[in-house]
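Below, in structure tokens: the form predicted alone, a single chain.
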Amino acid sequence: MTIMVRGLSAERSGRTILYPTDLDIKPGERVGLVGASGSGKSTLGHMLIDTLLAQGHSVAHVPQSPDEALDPLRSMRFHWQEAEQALRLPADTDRRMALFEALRIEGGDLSKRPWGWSRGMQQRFVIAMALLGTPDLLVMDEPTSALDPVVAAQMMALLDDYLAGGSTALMLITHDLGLAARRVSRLMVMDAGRVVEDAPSERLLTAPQTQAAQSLCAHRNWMKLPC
């Protein structure tokens, strides 16, 4: 079912900081968002996230940092199992497994705190925790910012295979334009609080219609980096 949204909208100190916007997004389909720092991509994507929740879908989110999902204090399987509590799942080890595998951490020790995982092994087991309960949408916001970019890279590239054929779409929130070239089929750009271009990413990406748009796509060292 398409996911549908209609109007989301922001203030802060009496001050508009996300302008009226519609949303369409379809099941399994990708979607980037991008702009500059400041534009409104993490507002719109958390009021997109507290809209559909409300409503009754299911959405799953990544931050930037592994630091803002995990305690240091808890164990990698304390974390996990209070992750299938939320979701009022049975203790189930062979979805586990799957999961880890996909994600290419499970030789990660569970009894372990997070910092007895390297930062690109917290980060996917972050998006496994998200993934667990295969929601309607997963909101990734800046979610490599914390990596360097060849562990970036190897972490998309598995998230993308594992959501291969499957109904979870994915909005990317980042500034970084190639990592969103790489991975969305579909790109949105935000400038000061609103949705200015959307377009599938290979016409977004050749003739961008706006000047918010054009300026992310005049910086052409994002063609270099490998995510």
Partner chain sequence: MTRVVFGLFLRACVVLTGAAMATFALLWHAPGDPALAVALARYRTVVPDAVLDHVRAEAGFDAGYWPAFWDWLGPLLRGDFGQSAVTGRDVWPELVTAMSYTAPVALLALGIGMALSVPLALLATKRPGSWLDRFAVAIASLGVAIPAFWLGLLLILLFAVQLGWLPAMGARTTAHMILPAVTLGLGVAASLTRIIRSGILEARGKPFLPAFLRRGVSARGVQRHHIAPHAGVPVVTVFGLELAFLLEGLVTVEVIFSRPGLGGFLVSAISARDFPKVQAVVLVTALIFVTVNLLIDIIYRALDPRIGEQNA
The other form holds:
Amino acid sequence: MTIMVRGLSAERSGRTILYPTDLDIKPGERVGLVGASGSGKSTLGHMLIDTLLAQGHSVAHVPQSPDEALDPLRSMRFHWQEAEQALRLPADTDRRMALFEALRIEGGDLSKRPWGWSRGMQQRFVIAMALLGTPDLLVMDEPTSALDPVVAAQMMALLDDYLAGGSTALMLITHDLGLAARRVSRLMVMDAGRVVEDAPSERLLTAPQTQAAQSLCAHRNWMKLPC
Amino acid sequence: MTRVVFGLFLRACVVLTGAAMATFALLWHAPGDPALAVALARYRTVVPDAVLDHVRAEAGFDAGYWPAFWDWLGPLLRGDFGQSAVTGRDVWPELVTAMSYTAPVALLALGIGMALSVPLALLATKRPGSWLDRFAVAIASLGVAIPAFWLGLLLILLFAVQLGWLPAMGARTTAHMILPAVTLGLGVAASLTRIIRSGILEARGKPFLPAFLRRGVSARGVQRHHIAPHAGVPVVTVFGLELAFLLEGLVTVEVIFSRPGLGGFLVSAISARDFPKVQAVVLVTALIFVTVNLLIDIIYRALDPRIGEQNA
Amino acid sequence: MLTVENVAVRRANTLALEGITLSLAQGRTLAVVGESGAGKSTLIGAILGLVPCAAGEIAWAGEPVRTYRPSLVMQEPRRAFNPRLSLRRSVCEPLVAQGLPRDEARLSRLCQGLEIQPDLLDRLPSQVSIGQAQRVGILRALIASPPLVLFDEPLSALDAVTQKHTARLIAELQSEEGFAALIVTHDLGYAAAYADEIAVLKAGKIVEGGPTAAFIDRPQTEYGKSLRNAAFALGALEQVA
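Please supply the coordinates for the form predicted in complex with the partner chain, as a counterpart to the form predicted alone shown previously.
Full assembly next; the chain just shown is listed first.
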């Protein structure tokens, strides 16, 4: 089922931070939402999630850092059970083990609290919780910025493998076009509260139309190296 | 965990020893002749020097500081609190009687404090900044500022003198407990309300809460399983301080309401320089204090084990 | 010339740093890369003289830290300033601390180099963007002409475009001013683009080090390889045909 939302907008203290925006996301599609900080991309992400949840879609959110997703006083098992109950799913050890294996956290001690796990494992646990209900859309907000690069790269690779061929669409919100470029088929560029460009990745990377997109493309990586 | 508990236990022992040595030193070095104070309390009149010498020798005041200290400490380690310097009767049974009057009032006060503060704090945090919240904060601040002796007298004037609903003096019936317990309980409620309120407000601002709501956890579930424990951590911490406040308030309140309890026991013992009695009260209160704080530390660590990890 | 000679730092009975040997010449850039917890910030603390060394020696041209006064650019630009002081007063703090006169010409030259509008300095830290705050942070680090500037994750709070822009401004100022730069970062892309040499820190030890080009071309250790691969996977570095 294609996800469709119309006229998402947001204001903060009288100032428009997101102008009316329409979005269509096909099943299994990979979309990158890129823009400078303050361009309104996180706001769009949050509005999208809250609107879709209100419409009864199944959407999951992975915040930037595990600190924004896990309660330090509660055990990992508690988090997992709570997530299952929130989705009205029966407790299922096989499903849990399958997800944990796919995200390489099967060795984690569920009786521990979040800070008993490494940050990389915490983040993958959050992703596992997000994937628990096989959502129509998974929204990831700067998923790599709170992690060390090696750990972040591993996480993105595991997630790519898990999502491949499934119907869960992915929206990757990031300021880093270099990160998004390799993982999404469609790129949306935000600037000052508006989606100013929306094109297949190939086209946007080779022929960016707007100034915001051109700036992102020009600074998409630190160095180009010959093969 | 065992190591942590052992460490806390060791700390408790140090505190108790310190309390014992400090009170002994204070009493010993206080100005005036202790023998004279004991003799006055015993015979209620001026006595000749020969009697004073007798009292001095009997109470061990003439042996010097350290022998007197060891004389007192030795039996104590075997569980013997000794005899009153004034009456010669065993201290322990008298102390137990005093405590049997004090403990119910203390517990009732604590109960009143909890029963008032939790709903008040919940009500105040429903809409932070609303008039209700401000009113609760104002009342709580006022409650912390008002001393127990003044509040006690006001309550006596209103409920005992004007309205005649409740008895003010003594401890004959259960009704006699109400005014002293309310006096203390209001003070406890005032400070607890402030702590619980700020604990809830702080817990509500935790950055991970929106993620739980987006995950589909109900607002009620978030409140019960995530906000409540975070709000509880500071409350548990403050409980130890609350107990100190309560013990301190008890002495004043018992004197105001002429209740025969630890307060009266302590005041009369101090004015008579009755060393064994004073020491017994101090040690027992210190023991209660240390035990409660030990429990609080353990609960605190169970609630939030990060604290233990950092200390270990 | 900064020399770090066989330095060890003890933290709670374990060695946070062990056998660290580095050297950094005037005008050159050294990047220390590694994961969080590897000891990068401890190394900065040791060079600043804030963390005592259990063994080894740190010196600038034979002099101890106290005399050569390195400066520091911090990770969180807004938190690096006193929130109640105007940025101008914060920027002049190093001059006041060292009893140096205020050189308006130098200040405006540095402002120009860092693309800081002069009126920006009259604002409070909370009234500027993170990118602007970080440029002011760099200005403060450079105002007293230190021979050595330490950068502790200077770009990680900024967005991708601002990161590259700020890195270029730093490099341009470095070639004008000639300070030595020690950059601690987890971003191998930044290190690859701007450092002359790279040292890889893992669990308190330098596991690999050398000229940047050689490291990027052919890392010697497993960990070095995984760092490099991660930089490619996350798009910090890109291979083109």
